[in-house]
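What follows is one chain in structure tokens, specifically the form predicted alone.
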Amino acid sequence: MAVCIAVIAKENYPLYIRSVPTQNELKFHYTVHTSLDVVEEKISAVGKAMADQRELYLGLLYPTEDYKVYGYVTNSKVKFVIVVDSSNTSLRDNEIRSMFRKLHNSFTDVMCNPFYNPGDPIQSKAFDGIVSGMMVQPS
């Protein structure tokens, strides 16, 4: 399961961020915006390929000692990342695209509820519900 889940706006500002345990949050926010860079790399490298444009999951963007950091864009260019522990060695790559799948669900829904505003952070109670769904509990 993730340790840390962010959202990120098509402008690189943080829409939702949510990292378990909370006291290294810090760390996760530092993970979570270096790892922009290799998004921004492998959407380039997507583009100029003109592979299939249907493809919004990017895989593992890198891993650290402790983390393994993936990526996933949408079409309308707004990163979800999921960092999950590097000792989970049981997950795997399609279970990680099942969780982008369901958070990319719920982010749609949260997009199509009339009371909110893009752009704004995200503050949906069933969006942190999934979100918490797919965290690692804390022992």
Second form
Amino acid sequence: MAVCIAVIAKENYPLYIRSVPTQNELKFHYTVHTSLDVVEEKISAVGKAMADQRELYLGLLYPTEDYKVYGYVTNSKVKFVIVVDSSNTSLRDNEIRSMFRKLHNSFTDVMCNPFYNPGDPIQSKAFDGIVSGMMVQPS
Amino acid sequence: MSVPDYMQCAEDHQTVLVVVQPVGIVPEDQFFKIYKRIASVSQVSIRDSQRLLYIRYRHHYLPENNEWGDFQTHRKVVGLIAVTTCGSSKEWPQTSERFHGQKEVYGSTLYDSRLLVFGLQGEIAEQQRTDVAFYLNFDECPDVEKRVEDFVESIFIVLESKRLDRATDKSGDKIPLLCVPFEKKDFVGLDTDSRHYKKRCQGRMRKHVGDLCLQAGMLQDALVHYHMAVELLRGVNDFLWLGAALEGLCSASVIFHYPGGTAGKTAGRKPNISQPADAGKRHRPGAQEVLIDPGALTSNGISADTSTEIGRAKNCLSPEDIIEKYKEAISYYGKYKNAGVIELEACVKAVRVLAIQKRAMEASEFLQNAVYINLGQLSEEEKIQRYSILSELYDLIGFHRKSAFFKRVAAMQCVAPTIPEPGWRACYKLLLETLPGYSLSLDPKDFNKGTHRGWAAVQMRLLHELVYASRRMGNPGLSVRHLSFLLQTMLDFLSDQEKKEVTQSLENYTSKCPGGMEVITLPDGLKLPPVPFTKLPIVRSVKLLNLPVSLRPHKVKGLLGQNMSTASPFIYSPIIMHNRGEERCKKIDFQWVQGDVCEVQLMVYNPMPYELRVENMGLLTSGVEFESLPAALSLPAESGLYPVTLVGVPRTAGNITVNGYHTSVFGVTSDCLLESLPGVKTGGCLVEVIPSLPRLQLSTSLPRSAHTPQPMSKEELSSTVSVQLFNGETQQLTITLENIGTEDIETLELTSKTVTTKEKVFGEFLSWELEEALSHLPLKPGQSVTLTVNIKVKLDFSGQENLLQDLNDDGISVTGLPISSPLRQVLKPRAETKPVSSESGKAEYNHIKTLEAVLNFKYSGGAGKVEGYYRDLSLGVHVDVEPSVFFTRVSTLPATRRGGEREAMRLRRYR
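Form predicted alone already given; the form predicted in complex with its partner chain follows:
Let's see the whole complex now, leading with the same chain.
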């Protein structure tokens, strides 16, 4: 399960970022922020070759001592970043993928809301709920 | 070896290391001047051969690192240039001694050395010595470069002989085992005759020869030797040296592929060196020139003959292979704890190569690996250096965020609690360098476009750190600027508690150093633009107010300068619609007057969760000399829109533009320009100021009243007097006109206008003699003149049809019906029967008539008069007219009764 989930706008500023409340929130801000370097690199590397049938899932962006950072980019260049605990070895790549898919679906719902202004921070409760479901439950 | 050289790059493998050091007392600046001149000789083309020798200079080199010279020859100090001063020949032996002492330090590896002596004169200085050069002083040493070149050539000769020596070792001689410092004890008691041992010796020697070839400018030979070394060492699982051989292979290939160097701009090589296409050609002649004894090589058990391999490109690794081999080498180094520095340096070198290849992802993997290399206990300074270089390398591969992250870590390391003397200055400098990585500029203008979009949490943290660092640096001005910036740009992201904290500390700082609007320029040239607090308070609209009616200037009609309709021959043109951008500065169609107080109304609100005190709030204007009269205000917490009137006095005439306002909040003064404020409504901010006009104040002998003549609004009249008169009565109204302005009143006109009534007025209602007053003109400031106005009322009160009937409350018809009624009832209560009288107060009787008029004083003077302006002062006159005679009762007596009562009338005067 994730310890931090972030949605980042096309212009690389956060639309939504949530981490396990017990942890140091700022640390995850830094982690996600620096992971954008890798995301950008990955996008630009693939970008020219086959922009159309590009895989949305970027895979493991980089491992740190304590965490693994995974990335996902929608076709509209909105980025999702999920940070999981390195000690959590039971998590398979497929599960991460499905988490991203779920996140993407929920994000699409948010975008469909006529009262949501694209580019504004996401405040949807439904989205919050989905994210909460994917987060590590603080015990 | 414990101190890594983070600046190393692959092409350093082909350089020879020369240490330049001061001996004895040498002024530092002079030494570095000489050092610079020496270091300018970074490559020397060797006479008689077409090879180039590259030299790396260091003024500081750990002898400990020198011990790894056998492992990688570019780490070996082969030359020493000592710089010294010597005043007299007496000192010479001592100086000479010191020089020899210095030589001892690197003695085991030195090929040659030189001593540059400054200041010595006399016979010693006249000796011709190759190893010592004498100069009079530091400014007169024109042939230093030449000397150094000669020196380098002599190094080359030694290098070349060593290379040949090693390359052609006869089989009969035992090949010595080269080893790194920490291996030495491992080989004690090893069987030196085993095949395994021999192969190891051969492999290591091959690698060593490869290094020497590379240094001597024989790239192709080096490649061949490295290839052979790799094969030999792989066979005996000598991983450390295998790694070194692989790295050598990589270095040689990098030098071949990227002749421009991988170090980037900082250590760029001279551009005149060869292009890749002719790199092989250039090296080949050199290789052929040196005699290689093929037999010697083969008989030595090393199978391949280098001469046949020379020039074959296949020896050179492809760009992809370079990275693969680097990876392999690093993985071998990783097996040895003591080779951490070598591993780290290899990572750095590989990253530089990858940066050139623009393969950022792989480079980041190398860097990630480098982060985890444990070098044991690092000093704080080394940690800072390490983080800085990581940041630099991340920046090199385009990972600006990661770079900023490490730079910030380095900055924090500068002031770690374990450091006795924290380097706040360095910390601050490093923090500033992280700003682009966090996409944060310190110009508040970049934050004007709507809501801020960015990594507020990390940006705020960074700003806080900047504030703190600048405070500890002892520069409160900087802290105030950064804190203001934080408050202004991150206001939306601060919690109420944080807002409180930030403003409190801001007030603390400003008590020592008030914030202003000047641009702060840092020593390194970075400019910190001022931060106006446009959000404290937030201004929603700006409206310029007209003068009060009595002070408004009027233009004399018929004069030229009716500025309408001159702009365009068309009555209407749609093109004007396109000029919307200028709307903000369109001219407003009223005028202000020089010397008179003018007002601008702002609608402001306070976004803070507590009371906001704004001091010294005034207007910023241009075009006209303007004396702003600042106001202080206190806005309640989270107030709604709150009107604030800013006033000022234009001191000259012309067009005035209201550009903005200035405030002082929390001790920070800010100039907020309207054009940089988003979402501010203005009705234009350009107004014409006309030259000054006099001001007239009038006072009257009659009491003032609240009445206003109907068609006029209250504002239009400066005052109103009211008086009650009986019909036919005349009352004198004395008006005192006082000039309270600063200009002479030169003209005065008086007109009156009776407010239309249905009443018929007989005679003149208001009459006056102006001549007397006019004779006092021009009226100087402070002087006054009186004017008498006669109010005469003459109205017709007759002719109300039922008057008599009303009065005749006997019910007896006045028409003369003979009704005899001796028992007259006195006074039926009239109130019930007449609706008019139901009104209370004075209006109980409806016989009062009202007359109203307006007296209009037109006056002018001073410069405004020249321009054709005048002012208007109006006095309302309200007169209640009562009839002078009142019939309260009419009784009729029959005319038949003689001697009877006569018609009786009762007169009553009201007062």
